[in-house]
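First, one chain by itself in structure tokens, the form predicted on its own.
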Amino acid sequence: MTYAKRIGPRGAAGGGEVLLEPYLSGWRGLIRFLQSLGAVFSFISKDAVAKVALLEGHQQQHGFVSLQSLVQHELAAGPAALRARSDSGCRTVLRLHRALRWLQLFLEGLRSGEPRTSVLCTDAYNASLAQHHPWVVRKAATVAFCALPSRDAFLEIMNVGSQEEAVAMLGEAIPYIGDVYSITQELFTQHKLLDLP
């Protein structure tokens, strides 16, 4: 599953693009994974479903091939117009981008072997999404994370074979997630889009 094309070796600074169709396909897979984990993750999966549907609409309407083409199209209308639209593609991608960072950190923690998933999830959330959520959502999320099953149960839910096979699959997927995150971060930093309302 390839979400991004990079010019140069993995991790090289600069260059590369995030292809929109594989990006959306990857998000659909991540949503299925989140939904399989139960109600604890519903506040993230429901939001991601809505945002993916919104981006699919933008893609169908405008024929965007990459996140870069979506950003260029919306920037052409001017910064004020972009900030005024709550349904803009850039704003939607930014919300998914923040959630992707949380997932990346959480999956890296699962792969590392820490057995307390509540700690992994809370740490990942605090390092990513929490800063963008109001206090009441942060508290509700922290309480919900306490009900998470063990690491072994998570690896079993992934349904890819043994625990070793699940960890190996995470090892293959996490670098791609990291590439998508890094390229998107560079793109949004370059165009000063990381603080869209």
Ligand code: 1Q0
The other form holds:
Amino acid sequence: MTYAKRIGPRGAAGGGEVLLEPYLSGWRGLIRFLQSLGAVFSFISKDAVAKVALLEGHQQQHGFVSLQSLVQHELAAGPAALRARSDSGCRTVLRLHRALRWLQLFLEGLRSGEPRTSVLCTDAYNASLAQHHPWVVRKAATVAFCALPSRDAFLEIMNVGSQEEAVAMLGEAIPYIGDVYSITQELFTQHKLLDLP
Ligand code: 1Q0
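Please could you give me the other form, the form predicted together with the named molecule, since above is the form predicted on its own?
Below, the chain from earlier opens the complete complex, with every other chain and molecule after it.
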């Protein structure tokens, strides 16, 4: 399954919108993949499941089509009210947005040929999510990364055919992830939402 590919509406939405439906179903696919890697990762997948479920709830309640419409709706209550909420869609998207940067870096590393996935994963993590996590989470994450399968096994369980085909799939998927990342980054910069508590 081309999980990562389903995240992004590359070129599909003229105004550079991130459609919520494919965004959330992309995350669901990634979470299933993570769950298949074993119980060591369950503290990560549980958090991701909760965040996707929260966004799904907001999406269903308000009928949001895109990340843009969610942000617009929540901003209407005023920036102070938004900052005070621990269950806002915006702060939840921000967490997934930071994780998407990790994914982009990790997949780029995987594609590049470095065989030690735990090194790739740690480097990607340190360059992205780590700065937003307290020590204890960083520690637990770094321990879990040691349980990652080797590059060969990883490309195999992606289940897209030969290693060459898996690498080619990454080459196609990474730009979509990059698009979603930069559109979201711009949206959150514009509305000064990049530091939502
Ligand atoms: C393959 C290894 C996966 C490693 C995932 C890297 C992320 C590490 C994150 C570790 C911390 C998770 C525990 C909870 C953290 C929360 O405190 C934190 C902040 O939230 P809050 O509400 O407390 O402010 N949450 C987060 O930072 C969100 C973390 C979301 C992680 C989502 C990971 C999704 C996994 C994807 C696996 C993809 C493997 C690649 C497959 C490619 C196939 C084409």
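C-alpha atoms forming the largest set that superposes within 1.5 Å between two forms make up the rigid core. Residue numbers count along the first chain shown, from 1. Small disclaimer: the values here were computed from a predicted structure and weren't measured.
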After fitting the core, Leu70 CA displacement of 2 Å or more between these two forms: no
Cα shift between these two forms at Cys146, which is computed once both forms share a superposed rigid core (Å): 2.6
